[in-house]
Amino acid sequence: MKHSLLRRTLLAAASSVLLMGAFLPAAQAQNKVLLRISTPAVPDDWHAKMWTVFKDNLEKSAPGEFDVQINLNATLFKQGTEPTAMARGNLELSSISAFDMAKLVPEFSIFTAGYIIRDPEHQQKVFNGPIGAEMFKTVTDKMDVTPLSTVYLGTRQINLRDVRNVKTPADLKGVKLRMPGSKEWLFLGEALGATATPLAFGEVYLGLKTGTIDGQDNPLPSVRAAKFYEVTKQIVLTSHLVDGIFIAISNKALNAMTPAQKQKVTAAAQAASSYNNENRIKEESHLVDFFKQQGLQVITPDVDAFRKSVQTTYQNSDYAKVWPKGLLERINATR
C-alpha cells in the first residue's frame, strides 16, 4: 500500500514537471515584446536585409526579450497603409516615407521637394541633428508613430528610352516622364521640366518598351533591379531627389517598453540603417560603369540649372506655404 502511494506521488510529481516544461516556452513567448515588421521590400533589397540586422542586433543586446517577426513583400500590410496600422496598434514597426508623413504632417512635404537634400551625408546630418529632432517630434505628436532612424534609398536619376541632349529643364519639355501617382510626385516631375505621367511601377518596363512613356526616374539600383536598362538608351544624372525612408515604431509599442528596451530598439534601428546606407552607397558607386557596359549613354547635365529651376518652382507653390519659416535656409546651411 505504501509502495503504491509512493509510486502515485512520484508519477504525479513527474507529470507536473512535464506540464510545467510544456507551458514554459509558451509563457516565455507571451512575456516577450512582440515586434511585427511590415515592409514592401523584396528579399534581395538592402532595405529588406536591414531588418535581419535589426533582429540580430536585438537578439544580441536583449536576448529573449523580443519576438521580432519580419514580413517582406507587403504580405502583412499593403504599402502606404502601414502608418495607419501602427497608429491603431495593429503593427509595431515599418519604414515610412516622407510622402507618407506629408499626408498628415504637411510641413514634412519639404523633404518631398527636389534638390533639398544634397547627398547621403547631408541627409544624415539633417535628420540626426536639431532639424530632424523637431520634425520627428511633430510626426510623433500627429501620427502616433516615432521615427527611430533614417534610411538612404538612393539618389533619383532620369532614365530615357531615347538619347537626348539634356542640359537644363527646358530640354525635358514634352518628355513623358513616368512618376508615382501621387500629386506630390507628379509636381516634382513637372518641376523638372517634363510632362509627368502617372504609371504603376510594375508597368514601367512595358511602358518604356512600347513608348507609352519616354522615361522614368529612380535610383540607379532600382534601374538595374527592374532591368530598365534593357529598354532605355540614356541616363541623365540629375540627382534631383536624395530619397529616404524612416524606420518608425508605433507609439503604443514604444510607450509599453522599459527605458532600457527603448534604448536597445533605437540602437538596433540605427544599426539597421547604417548597414543599408553603407551597402547602398557602395552599390551606387559602381553602377554608372555597369550601365555604360550595357550600352547606355550616361551624361551629367547642368545640375545647378536644374536645382535653381526646381527650387524656384517649389518656393512659388502652395507646398512652400506650409513649410516652417526659415526651414529651407536651415537645411541648406547644414554642413
Ligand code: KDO
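Alternate state requested, the form predicted together with the ligand (shown: the form predicted alone):
Excluded here are partners and other molecules; the one chain stands alone.
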C-alpha cells in the first residue's frame, strides 16, 4: 500500500515535470523582463543600430531573460517625451539628451552650451569621471531614470538649404534654423545668430524640402542617415556642440532587477555605446568628402568668432547662473 502510494506520487510528479517541459517556452516568455526602447533615431544611424548591439549582447549574457523591444523613428514616444514616459513606467529605456535633462536638472544645461566639451574623448572623460558621477546622481534622484552610458552623438554642424557666405554669427541673421522643440535648444540656435524654429526630427526632411525652414543643425552622420543632404546645398562646419546622449533606464525597471541583471544591462549599454562611438567617430572623419560628392558646398567659417559669441551669450544668460561654482573650470581641466 505504502509502496503503491509512493509510486503514484512519483508518477504524478514525473508527469507534471514533463507537462511543465511542454509549456516551458510560454512560461519563460511571461517571466521575461520587458525592456521597451523608444528613440527618434532613423534606422541607418549609429545610435539606432547600437540598440541591436544592446539586444544581442543581453541575449548572449542572459539568454531568454529579457524581452528587448526596439522602436525607432519616434514611433512609440515623441522626441523629448521619453523621460516622462520612463518616469511613469510606460517605457524602460531610451537615449536622452543633455537638453532633456536640463529641464529637470537645471545645472545640466552646462552641457547644452556650445563650445564647452572639446571632442569625443573629452566627453567620455568628463562623463565617466567624478563630474559625470555627480551629475548622474542628481538625474537619478530628480528624474527617476538612471543614465548607464554616454553615447557620442557627433559634433553638430549647420546645414543650409541655400548657399550663404557664412563667416560669423552675424551672417546667420534671419536664417530660420530648425532646432528640436525646447527652450534650451532654441537658445542654442539663437546663440548661433539664427532665428531658431522648433520642429521634431522626423519633420525636418520635409521642412527643408518645402522651405518652411532654411536649415538645421545636426552631426554629419545624422545628416547622412536622415538624407538631409538630398534637400540642402551647404554645410557650415561651425562644430558648435560636441553632442552627447545618454542611455538611460527607468528606476522602476532597474530596481525590479536582480544585481546580476543590473550588471548585465549596464554592460550591454556600455557595449552599445562603444559600438556607436567607434563607428560614428570613424564615419565623421570622411563624411565631408561624401557630401562634396553629393554636390554640397562644405565651408569652414570663422570658428573662433562663433566660439566667442556663443560662449559670451551663455555666460551672460540665466542658464549660467545655476551652473555649480567651479564646474566649468573642472570640465575645462578634465584631460
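Numbering follows the first chain given and starts at 1. These figures come from a predicted structure and were not determined experimentally. For the two forms, the rigid core is made up of the largest set of C-alpha atoms that agree within 1.5 Å on superposition.
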### Query
Any CA movement of 2 Å or more for G295 between the two forms, core superposed?
yes
### Query
Taking the rigid core as the frame, does T232 move its C-alpha by 2 Å or more between the two forms?
yes
